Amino acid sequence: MSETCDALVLGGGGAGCSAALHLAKRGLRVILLERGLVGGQASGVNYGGVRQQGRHAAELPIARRSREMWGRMREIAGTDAEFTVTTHLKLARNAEEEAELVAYLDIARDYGLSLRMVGSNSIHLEYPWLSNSVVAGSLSPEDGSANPRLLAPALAHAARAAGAVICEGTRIVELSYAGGMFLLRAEDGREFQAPLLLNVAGFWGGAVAEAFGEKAPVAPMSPNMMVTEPLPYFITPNIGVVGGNVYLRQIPRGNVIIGGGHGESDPSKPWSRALPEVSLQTQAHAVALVPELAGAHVIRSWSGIDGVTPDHLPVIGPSRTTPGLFHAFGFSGAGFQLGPAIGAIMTELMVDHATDVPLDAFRIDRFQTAAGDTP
């Protein structure tokens, strides 16, 4: 006997849990299906940056909308998920990187994102703990960070309270569409059907799309993450660099979270881990930026599995082959901040058949060549 509802959400990350919440609030009977635990992959194991700065211009309208929602997260999900406006400081280490930061100011301004350039003299006056390798920076006053382990579970809890059903430990092994209904069968034999299906399955979203005749080249990506012992608190902004080979932030209790490079994974299990050699290289990049981190003990390292597309932009929008199917996957390591807004936007597409956020850059058929094949 199949469980029937109005909408199925496949994937329990931040975007999926937000969608379940928003759909339920619109009065739909919603079932969210997650193979592991909500927030168990990309949404829960990332760096925790809540940044708008540095995003592709096409993502900025989503990021702007999501930033407004982050400011109301306690109202939306019952917790702020430790969201703090720390600012985001993106650093340049040579003249070419500084020019890249300057060029981005105009892009940000077009979308209402106010940034401030910090020149070579000011950068060391304002942040004396930065090394001389830093020549300039760009400061985003609205940006910050949050605890990725808290977001998806809180949104799932709110979704349950709104009437959604959250099914963890439910691995889907068969997907089909007939007679205007999607039928999903789980490994344990349970079946679920609905006229609407939202594919927010991260890396596995590519396989879901392919089951309905749509190809999107999505590769697994595992962020290499680590955290130090508590240190005296001195790094106030969320730090990034042009080129992205290291990023770091310090939480008030003193631990410094450092990311950079990639670990290894096996999505078929799923299984992932950080790599020692990558961690050592990332530590060296961090110390080159912030010399006071030299000698800090790393107490834990970890990774997870996200999906990355060739152009590093997600797939967002309706299916081009199957009515009632909607996609939001392949966030390429940058989906944590976007998750709350993605849930709201997908709800608008599924219920109202329209949204005021431009999504053309994220069409799934952008990967198709003139011959109709995926490159």
Second form
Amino acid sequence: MSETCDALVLGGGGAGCSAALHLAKRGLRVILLERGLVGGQASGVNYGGVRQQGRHAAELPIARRSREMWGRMREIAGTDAEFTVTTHLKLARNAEEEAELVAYLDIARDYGLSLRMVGSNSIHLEYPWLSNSVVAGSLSPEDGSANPRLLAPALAHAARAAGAVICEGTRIVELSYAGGMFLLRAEDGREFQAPLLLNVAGFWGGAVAEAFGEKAPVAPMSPNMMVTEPLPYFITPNIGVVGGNVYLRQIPRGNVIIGGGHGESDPSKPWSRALPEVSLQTQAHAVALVPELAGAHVIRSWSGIDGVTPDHLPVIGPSRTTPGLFHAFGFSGAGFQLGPAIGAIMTELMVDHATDVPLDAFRIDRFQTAAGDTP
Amino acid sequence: MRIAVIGAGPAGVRAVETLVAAGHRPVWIDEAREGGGRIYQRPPQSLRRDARMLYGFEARKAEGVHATFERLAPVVDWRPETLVWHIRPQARRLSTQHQGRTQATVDYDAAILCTGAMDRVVPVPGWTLPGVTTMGAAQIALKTQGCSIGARVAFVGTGPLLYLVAYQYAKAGVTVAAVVDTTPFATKFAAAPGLLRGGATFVKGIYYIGWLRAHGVRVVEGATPVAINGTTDVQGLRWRGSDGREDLVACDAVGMGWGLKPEAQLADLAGVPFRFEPLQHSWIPECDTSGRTPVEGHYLAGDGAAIGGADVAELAGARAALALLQDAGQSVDAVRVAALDRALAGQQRFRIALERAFPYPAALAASVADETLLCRCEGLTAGELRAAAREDHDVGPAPEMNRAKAFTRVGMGRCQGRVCGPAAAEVLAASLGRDVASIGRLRGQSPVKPMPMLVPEATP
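Same protein, different form: I have the form predicted alone, so give me the form predicted together with its partner chain.
Every chain and every other molecule in the complex is listed next, the one we just looked at coming first.
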């Protein structure tokens, strides 16, 4: 016996849960299929940055739209998932990096994102806890952070309330398309059918696309994350650096969340873990940036599995092979902030067949060479 | 062959002894400065006292473990005051930090994890007041520092350690205000036939209880702790007797504990599967009776594998080392292996009776009052955890422990759930109306214990 509905959403990350919510709100009968628990991989274990600054220009329209939704998250999902406008401060540690920050100001302005350059004099006045290795910073006043452990479950909870069916613990082992219907079979034999299928399966999205004859090179990527014991609250902005080898933020409770580099993973289990050498290297970068962190106790490290593409941009848009199939995967470590808007945008694509957000840069066939094969 | 032994308690000492006798020179790591483990922990040199005074009936065993340690430490790669904070079983590499300062990695071909145990705690209103410690901590204060946790001390909990520590305190001249056992006499009595298998161990247990009563110490059985009174320090211990009446003793410190649980985070990081052991009412890493785990090259011994006490640990340490040698293709003394297996099997039968005599009070843990602090690191009450199990929870109900951690922060603090984990699992399982074994356990993550970030090398 198979369950039939209007749209299947494959993957319970932030984007998938948001899509289930938006599709259900448009009156579609939606079933979301998730192998583990919603928000169990990249969406749930990431750093929690709600950041527009520093993104590729092509991502900024989505990020702008998502930021607007983050501001209404309590209304959308019933909780703000601890979203806080902390500002985001991106730091330069030499003149070259500073030039990169300056160059980005114009890109941001084109998309309505206002940034403020903080020069070498004022940066140490405004942020006296930064080390002398910092020469300048770029401040994004409307960026912030949220609790990644809460977003996907909250959106899934809201989606359920809107009528979507969320099937956790449902591992899909077979996908097919015939007669205008997608047929997905789970490991336990259950079958699901719909004329629309949204592939929001993160790293596993590449395999889903391939099942329909589309190649998108996606590699597993595991963020190497850790957190300190609570310290007096002094790091108010969400901190990044040019080059990105360390990023850190402190929550008002006092814990400092630190990321940088990559851990190890085995997507077949799925299993992932921070790597000790990477953690130590990142700790050194963090202390070099904020000397007061020296001696603070790290109490936990973790990782998860995201999918990274060769150009570090996601695949977003309709399938080129199969009508009714839509993709949004491979967010390459930067999808948490985008998740809410992706759900809304994909709903527009699937229901209205159009969206105002330019998506050309994210086409799935961009990886194809002249020979028609992936490089 | 590069062998690593982690832990220098009774299990670690006997494992290393066996390996050295077979011609190996293992890397041997412990967080402490010296061998002996928690059970036979020694005072610093300036506070050294007679072993008989420190370890009572166990003095001879303690001296045996210490003497063996001292003989072995110089002939192996002994690394004291070193925390193993991560293990990578595929790479067979340990990450260690010495004295909170120096990082080092250790590559190994085979490892024996002898990581010991820690107290199991049931939160009681007032349990975070200064002056409240675990039973194990109370004992270590006495053994190692020659300190009492108070001038007038009450002990609450269950298990052999309850009576032993109370006895040791009273012998040391501390006023023991009361010994409050949550297990009724009838439960212990029912287990008595099995306990007789323990021979001397059982007799010692009876002796402690008798001695305490004979010296006028109040011993209450089948009690339910109500609260530890006080606002800034401990003023008294309140409980409800088996007859339902409330009672109170004045005291300035409380030692509490409900048996022990394995300190098995390294086994967890090493990828050893865990199973819920109903009798110990605890998640334990899987290994066979020789200490072999399903992860090749990784062995467990002592309380870190399953709670068995110091005598079992000595046997299991030797046995695990022999298993390692066997697996490496070295010939071992079959008679010795058989003798160890027999001795371990005998101990196991006694252990089963002991667990029946002093069961973990799961119902008590599950019924911790809503307003009682459950996770002290994160300041989370039992009521807040219960709320996360409800259908109307704002991000949906948490169906298992790690999701509950994600939603509420339970077990996310400095202790990483080592203290609050067992009670939190009972609270969550009861709220979900499910069996505690079905809601999983908190995943281990490195570092195994909080680890200071180091100052990068200063550039001149």
